[in-house]
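Given next, in structure tokens, is a single chain: the form predicted on its own.
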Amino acid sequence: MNIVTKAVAAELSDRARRAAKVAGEFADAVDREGRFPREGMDALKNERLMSIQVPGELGGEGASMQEIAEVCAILGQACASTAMTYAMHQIQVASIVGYSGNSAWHADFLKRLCDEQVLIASATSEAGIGGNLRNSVCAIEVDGDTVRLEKDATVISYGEMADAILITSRAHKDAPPSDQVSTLFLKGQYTLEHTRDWDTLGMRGTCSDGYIFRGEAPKEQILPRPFAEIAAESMLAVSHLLWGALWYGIAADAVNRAQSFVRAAARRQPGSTPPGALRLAEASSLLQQVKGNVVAGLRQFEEAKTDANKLSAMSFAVAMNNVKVGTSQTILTIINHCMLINGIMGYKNGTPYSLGRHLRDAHSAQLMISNDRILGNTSTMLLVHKQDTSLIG
């Protein structure tokens, strides 16, 4: 990384740092009540970091994954809701950037991100089918320069918040449930009829709620490239590593709290070991752990990004989906680690030390795409491809 762009990089992350600042004043509110992380997402926008995904010439800084990630990974340390919300917009203009092809449609929607740091939800689970995000029941309709598109949304996060979604569906009525299209809806083309509450363990701030949704656009709106396409090469190996990097985030404001623990502890006793001291190590070794699968599936994807065929590759896939599954388990250890070590005040809420949200919020990780959904696509890929045991790629 060179001085030019080491700076561009710490300038993006004092914004993020600013911006964390407010969301984590408002984290145990946002959790208390099941609301959505308004203050922390206003602060991104005054940040101008909703558009930083986006090129240059289009009014955005075309920020890296790796830099996004950093963004997601400090909000993640501050409040989980706020950066999860972040990280599936960011999945979505991602979406939209990488595949929208000479679409001037697309492109000054994206200039219009850039004005106005609008926020983009996504619609692809469904009634019937589920988390499976490469089948759709529902199909959109074209009827000459229009589309028409009902589907049953079993969930939209802040879906009633945001400024446009991004929707999957059958490519046409008569197409098989694999073939399908994503189009950009916005704010005043659509319609939400609640069907679904969020009331959750963990991650309540992004207000998942269900949704019928009904939809009428002009037909230039659907992205050019198939939602097949989008979802091998972009969208799942996107999901999986900012993910990744939002579930770091929280397990190391744990282990800061921990550390915090354990150095009032050994101020009340000089010269004596904390009896967490030795956790704390073993929590500490297993946060490197995951900060090294992030940034090495991060890696992989920037060295990846510009050729098809690698980001396609059986090699790629396995390796996103193992990031994912590595990091979603190994949170958990590492906040429970935390946990023991903080004892009671970290059991407590409203504590310097508390870790109750912490370990709610993660244990999302696990079920957003479903691990064992994961494991089984991984597996059967392992049938037909040796796995990559080499360290310089």
Given for the second form:
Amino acid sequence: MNIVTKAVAAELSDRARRAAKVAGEFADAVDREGRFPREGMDALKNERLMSIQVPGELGGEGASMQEIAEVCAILGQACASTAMTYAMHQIQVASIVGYSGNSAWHADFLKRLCDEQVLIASATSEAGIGGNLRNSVCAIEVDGDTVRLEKDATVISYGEMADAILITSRAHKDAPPSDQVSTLFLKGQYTLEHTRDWDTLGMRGTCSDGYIFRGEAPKEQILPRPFAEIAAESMLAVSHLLWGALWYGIAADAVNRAQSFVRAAARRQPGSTPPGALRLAEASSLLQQVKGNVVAGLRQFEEAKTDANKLSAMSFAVAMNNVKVGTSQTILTIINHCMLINGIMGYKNGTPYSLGRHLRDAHSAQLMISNDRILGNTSTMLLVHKQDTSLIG
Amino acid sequence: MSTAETVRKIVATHGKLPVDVGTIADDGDLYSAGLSSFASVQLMLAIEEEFDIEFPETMLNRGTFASIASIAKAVDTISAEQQAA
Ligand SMILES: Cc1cc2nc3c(=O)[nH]c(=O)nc-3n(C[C@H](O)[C@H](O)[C@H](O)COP(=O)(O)OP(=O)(O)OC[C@H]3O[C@@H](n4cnc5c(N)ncnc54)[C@H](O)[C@@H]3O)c2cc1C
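Let's see the other form, the form predicted in complex with the partner chain, since the form predicted on its own is already up.
What follows is the entire complex, opening with the chain shown before.
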């Protein structure tokens, strides 16, 4: 990093911290009431953080994936629902920025995104296919210059609060399930018929209810590149990296709370080591593993991002899958350690050492595209992929 | 039999495509014809067995398995390299 990019990154982190402060104040209320994290998201818009990934010539800041991941990690320490909403939005922005080619319509949309700080939701999951996002049942109907789509979308996070939805479907009515396209529908071009409630253990503020989506829009709103390419080269990697970053944030805040608990105990009895200290050291080591995993993944992404062959290589897919599976499992172990350290003060809600929300939010990580499904994909690739045993690469 | 013809036969048996392989041109896109990532790995294994070759890591990407022609090209390249070695 040169001095200028360092200063820009520091400035982005400051803006993210200001937004995180607001999000953190409302995190417990958002969780308890299972409501949209309005205050945190408004703060992100005020800091103009929704559009940082958009290239400068369209009005954005051309932020790198590492910078966006840092914002996610900062938010994850304050309110996981705000962080997840922000991360999912940025995953959609990555698809549009990288895969809309010369589409004038999408360029205009990205300008609008900068001006109005719009929020984009995602609808890949569909009744009958679960988390297998590379398959669709529904098909987009092309009628001259107009397209129509109806999708039984089982989960659309913040669907009702979004200004636009990026939604996958088969490319046409005769297309096989894996021949998919992704279309960006704007609010006003679709209706959402509520079908499933989101009353969950954690990530309650993402408001990920289920809907029947019905939309009609000009054909030019379909992303010009096939979804197969978008998924393989961008969406899977960006999802796993940004999710990993915010999951790291949840665990990092848990470790902070455990550390305060241990430190308070040490101050009360100077000269003796509090019983939780050893476990804290263990949690700290595990947290470093999670951080290392995410940072290595981000570095690999930055190296590959300009080369479609590298991005669609098996070695890259295996590495990104490993980031997801590894981080999602380890954060649970870490938060559990912290719970043992803080004891009842961690188990109770409303104390400075509370960890219930962290633990519940973190439990979504293994299910958000099921780890078993991801391990299944990796195991298929390992039938042919030869691992790179070098340390630095 | 040309490499492409043999590849086509293997695609028919291992590609698990929802359409008849006869309807796909040599340079037709196998992914939009319904080739899944799981089937592409099975296909790769069957091709390695048939031609007695091993795909190097650099060829394990979407481009290599995009069409019958691109697979055949990869097979010919690898076979030539293995004979030269
Ligand atoms: C907080 C949160 C927000 C989300 N937001 C969105 C959103 O905005 N838009 C969206 O489209 N989706 C969203 N999702 C859904 C998500 O992307 C996945 O679709 C969903 O988590 C998978 O749901 P499932 O467990 O019912 O389905 P499945 O993937 O069908 O899995 C069900 C179970 O079956 C098993 N299983 C199924 N298939 C396999 C396999 N091949 N190999 C091994 N085991 C298998 C697994 O053990 C799994 O637990 C969100 C999920 C969460 C947790």
